[in-house]
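One chain follows as structure tokens, the form predicted on its own.
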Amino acid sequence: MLEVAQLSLALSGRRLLHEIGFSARPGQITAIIGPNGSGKTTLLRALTGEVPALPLPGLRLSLNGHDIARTKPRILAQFRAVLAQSTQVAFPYTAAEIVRLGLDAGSGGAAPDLIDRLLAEVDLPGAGGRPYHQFSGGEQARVQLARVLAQARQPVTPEGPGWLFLDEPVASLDIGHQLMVMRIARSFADAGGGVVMVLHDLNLTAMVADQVLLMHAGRLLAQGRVDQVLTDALLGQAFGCPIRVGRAPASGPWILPQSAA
């Protein structure tokens, strides 16, 4: 389990997160949503130990029982993989070499054809030999996703459940590949892993999330199930505009700005 209590964070003297508390369970997708500048990416970076939390009384930040701040990254990498919002690659790697970085960071060996299978899973079959810099932005994002899946290839590991931390994993993707990413995340969670991801698309959030964290001004404005958080009132308060949450027969909620309804 991911356990968070009294998580606050400041950078350059400015408080960015205020007393965040929640838990995320394996077998579920936790989506972090909110307007620009609300602290979504900062929260994800704190959850992965990339930026240190303020050492305030009551602080708790643990994953599978490990104190994230005090556990070596190599240990965490055995059951947790992180997809950043953007990744700069300075060397002329091929797609296969990028994915292999994930294999090297994870635990244990792998089947000889795993890299090819992972690239095919993200709809890049046979692309292992292509130079990374020759891919489009959306294709590069999918190569990076394959790298993350290579690292966290087991939803359940000897160290406990595996975890995916994904920061805007569909930002540069077309609708078909957005749905592909959602299917991959859902499959990972259904197999016993945990997924925590930042999303801007509220309809994708409604489609896949088991738990929603709604951020506003560095605080958790609301947390809970989709039907508890994705409401007209809460979304309107967070995003500062009228928002209507509809519900179609035989489907979940869908969200439109009220002016477009």
Second form
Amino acid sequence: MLEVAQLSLALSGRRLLHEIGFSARPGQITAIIGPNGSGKTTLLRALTGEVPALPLPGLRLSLNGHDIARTKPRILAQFRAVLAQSTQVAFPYTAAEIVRLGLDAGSGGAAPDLIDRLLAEVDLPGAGGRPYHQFSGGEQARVQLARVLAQARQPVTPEGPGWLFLDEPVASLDIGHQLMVMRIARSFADAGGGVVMVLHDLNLTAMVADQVLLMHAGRLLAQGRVDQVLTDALLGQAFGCPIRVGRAPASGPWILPQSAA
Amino acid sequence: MVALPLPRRPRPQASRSLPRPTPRLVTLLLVLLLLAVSVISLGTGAAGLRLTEILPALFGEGLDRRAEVILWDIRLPRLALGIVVGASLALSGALLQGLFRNPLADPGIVGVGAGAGLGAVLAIVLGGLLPPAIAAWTGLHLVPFAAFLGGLGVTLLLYRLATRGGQTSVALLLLAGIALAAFAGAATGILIYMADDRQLRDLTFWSMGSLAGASWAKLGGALPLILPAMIAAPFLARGLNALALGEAQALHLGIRVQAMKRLAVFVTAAATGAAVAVSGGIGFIGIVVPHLLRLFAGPDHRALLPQSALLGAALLVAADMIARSIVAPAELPIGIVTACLGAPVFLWILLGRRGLTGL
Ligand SMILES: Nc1ncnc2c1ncn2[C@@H]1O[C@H](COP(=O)(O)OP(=O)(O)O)[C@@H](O)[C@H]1O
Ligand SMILES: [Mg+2]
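Now the other one: the form predicted in complex with the partner chain, given that the block above is the form predicted on its own.
So here's everything in the complex, that chain up top.
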């Protein structure tokens, strides 16, 4: 369980997050959406302990009962993996060496062929020996995803449920691979893990999210199920343009860009 | 409408994989290389004592007095010093590069060596002012530790100057390094004017960068710095690998980033300081060795750190042989040899990085 209350944050003297409170349950996908610059990445960085929250009264930030700010990185790494919006790699590591970093950080045994299997799972079969720098942007993103999956290889760990925190995991991917990432996130959650991810695409959000957090100007404008948050009024307010949410009879809601007048 | 044939999606080819030898094989080859270079080095020298005459003595067999002195008091300490200094320089290069996440960070280039040099010169010149009791107590450790502190100061300052929020600006790193090196050089120059004749001899000899004048005592003076550095370095490997993805990723991979970086700074300064204190400014080992190893054996610090030490030792012993034999019976300062080998490699790295953002 991820529990957040009264989470505020300032960087370089600017207040970027205001009194955020919500909780995310394992077994579910929690999607963070909102316009550019609304604080999605900053929120994820705060949730993972990368930047410290302002110590205001009532602040609470805990994962599986561990206070994020006070837990050793090594302990957190055993049940939580984080994918940043972009990752630059300093030296000519191969894909397999990158994935191994995740493997070494996570907990629990791993099959000897896990690295190859994970690379195949992100549709890079047999690519373990290739240098990371030779991959395209989308392929690099998938190598990083494989690393994160190697770290969170157990959806349920001895320390409680495993967690994936993903910042725009599909931003540089084509539609086939976007769906692949959604499938991976879904099966991680279905196996008992928790997923918190920043998403850009409202339709993907509508498709996979169990809970949606809608950010606007550093505040949580709304939270709830897809049908509670993805509404004309809320989206229009958050994104600053009229948006009409469509609804296909047999499936969930969808948003055509053309419907934004 | 004409349907275009769908281009086949390019699949990652196994054949494009790097043909890297296993780390164990590389390490084994490097050990053999170091052994070979060491043996040849023992058999090279102005005295003209051959390998065949030297080797039996190593195993305790009779040797005439002169040969024994040459072996035990000249060649062996010089070989040992070469190994220790080469290993330290290459290791501190690999560590500094990992810390700054950039293959151009070399203790010599970014001014850490100059800072260590300033510390050493301070100790040589002002050490004479110490009360005899204290001077006797610090003994041969004074210069190495002063060099360590000088190197530490520059490394910390560099980090402050060139790194913001975990991102190192390479331009700032190199330029700040130039400024710090220039400042340390100027301060060193002032101190040299203050030096008396005996100190001046120490200084000139030292500033050329040389293994000449090697002695067991000198080696002993530097060991309290080098041994802890060598022992601590392997513990940094996993952290430096994670740090290659950036500070935030390293944190999420379970690394205590600040503590790890602090240890890396101390180990780098200790290894550089000790090397500079005993051998003066020997450049480029710290950049050439890790670069070659990353290229041919891979960047994994768990292998890179020990392999850098091995190759650095072998390279410096070989360079020392060249320095001793090329203008025999005189000898070239070894820094000239390493610069001739190293500067082109540095330019080669620069060219390869042309066009990358921020170098
Ligand atoms: N380190 C920082 N210092 C000051 N402002 C920042 C910092 N990082 C992000 N911001 C600002 O915070 C706001 C939210 O950024 P971010 O969380 O990255 O937005 P997004 O929702 O697009 O991920 C932006 O206005 C950005 O300029
Ligand atoms: Mg963002």
